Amino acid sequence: MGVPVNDRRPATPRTAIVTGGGGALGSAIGHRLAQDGVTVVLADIDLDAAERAAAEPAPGSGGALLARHVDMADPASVRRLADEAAAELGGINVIVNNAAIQRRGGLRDARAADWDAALAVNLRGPALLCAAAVPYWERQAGGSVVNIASRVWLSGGPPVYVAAKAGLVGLTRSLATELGPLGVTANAVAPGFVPTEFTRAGRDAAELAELAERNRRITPLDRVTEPADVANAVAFLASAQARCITGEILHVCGGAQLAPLPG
């Protein structure tokens, strides 16, 4: 059976951005696109950080690793971003919104500059960065979306944080019908506790293994989640093979979105 005509998209993605890509989450995300022959460009706030993460050596790696400086909470930088990325690459196929901030506490802990902090990385950022992207993704008739999001925006959990998840979650099924047209897929994926430097701040080692066995006993597989489970979902949402899938929130977290059985 032939490709459908209305099938826009490349059939392997050549070019992505993947911000927060100086992270754990980041990194392995990009690493494993670039196994796929993706060129990547790993931008964050830290260059330094994401100069490492192109650095590590990645054994079947057929992209190349780029590192870049991006604020998420800047507006021209996010611009930039694109338009630099976009010239230097030859276009943007992929763009992965990993970037975030953590604002942990209740509501009466958060003040408005938290509010905006958050919902200027987790959520305008990534809204930004994709309406900057519109242009070529015209010109290429194609392209696509992965937010990542959290399991969060079912659960609840720290406000500030939570809000910008769940918000994120809408901007991309709003990306999904917008963008559509366009031929882009746009979905989430949506992971559970990861350990990495994100999920450590602030935490001991002791509060950090505690938080990792409450996360492991809610899920339904018995694990804790890897950047390497995020990273897989990742990489398929941004293929070919998902040329079919959009708007959707992908659950990385070993069933943990599932409301657990009384017992």
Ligand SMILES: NC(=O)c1ccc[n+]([C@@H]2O[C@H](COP(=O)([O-])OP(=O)(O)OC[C@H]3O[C@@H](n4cnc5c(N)ncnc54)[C@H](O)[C@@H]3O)[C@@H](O)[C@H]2O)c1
Contents of the next structure:
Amino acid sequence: MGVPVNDRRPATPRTAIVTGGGGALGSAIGHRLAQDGVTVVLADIDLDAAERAAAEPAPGSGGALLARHVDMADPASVRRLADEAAAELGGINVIVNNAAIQRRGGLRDARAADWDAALAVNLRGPALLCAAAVPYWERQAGGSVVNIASRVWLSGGPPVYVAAKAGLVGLTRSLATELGPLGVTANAVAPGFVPTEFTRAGRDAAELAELAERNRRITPLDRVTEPADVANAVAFLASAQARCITGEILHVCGGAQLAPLPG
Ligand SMILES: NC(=O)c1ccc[n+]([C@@H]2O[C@H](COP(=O)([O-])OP(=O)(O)OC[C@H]3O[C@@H](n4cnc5c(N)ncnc54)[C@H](O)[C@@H]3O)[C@@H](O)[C@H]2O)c1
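Please show me the structure of the same protein in the form predicted in complex with this ligand, now that we have looked at it in the form predicted alone.
Whole complex next, starting from this chain.
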């Protein structure tokens, strides 16, 4: 038997694209990968946020952080990101699909436009970004995809957001089967509640504190997940140490995936 193609990829990846790289988790993931010596493109619809994240000091960092614009809802913008990053960095090793938008209402509140917007950013964009990377993965020795899902894919909850995240889990499994022969692993990291702009938006401080407390109560490890917890899981799945892991969903939420969503 020959050497599996993903055994020929470097022990640490050299280049990565992290979408939503201007946000809390995206920035933490980018800095964590850079610590491993990876050159990371932080891509975001909010270029200023990505630039601020890229400029943050990274203690002990070996890799560089670059900021680029992308609108994950726009197929042309997604393709441009892949092609320009590959040209600039000499290839793409890792894609972290982390950008997402939130839609909180119930079924009766969700308009067609809400479905279209969330599915475009949270599901179609990640699929198109991976498709755009295929020619580069074909030319090099494999790569990896880490999709940032959410533990709500199991519990249910606001239907637009949950359906998009459950779809991302399904996409992860499809990518694992289709891209495996190219030496590309595809896994998902599913965080629980992390206090960030994403969870803060539309809530006042008291509501947010109450939500954090309700989440803590249903979390077996009795702790709140931090961006660094998510970033460490992503760095592992992107590394050669995870070369034989694909199609998996790694919950990073202190065990909260075992509980129903707090009301
Ligand atoms: N914070 C949580 O509690 C939590 C829990 C589970 C899963 N997640 C997931 O983690 C990921 C990151 O969340 P976060 O908490 O860091 O949120 P965040 O709001 O801090 O970051 C999200 C980033 O995505 C960017 N973005 C939005 N639309 C975009 C588009 N069309 N194109 C490109 N970029 C776009 C935003 O500008 C922002 O910088 C999301 O996928 C989210 O669903 C978060």
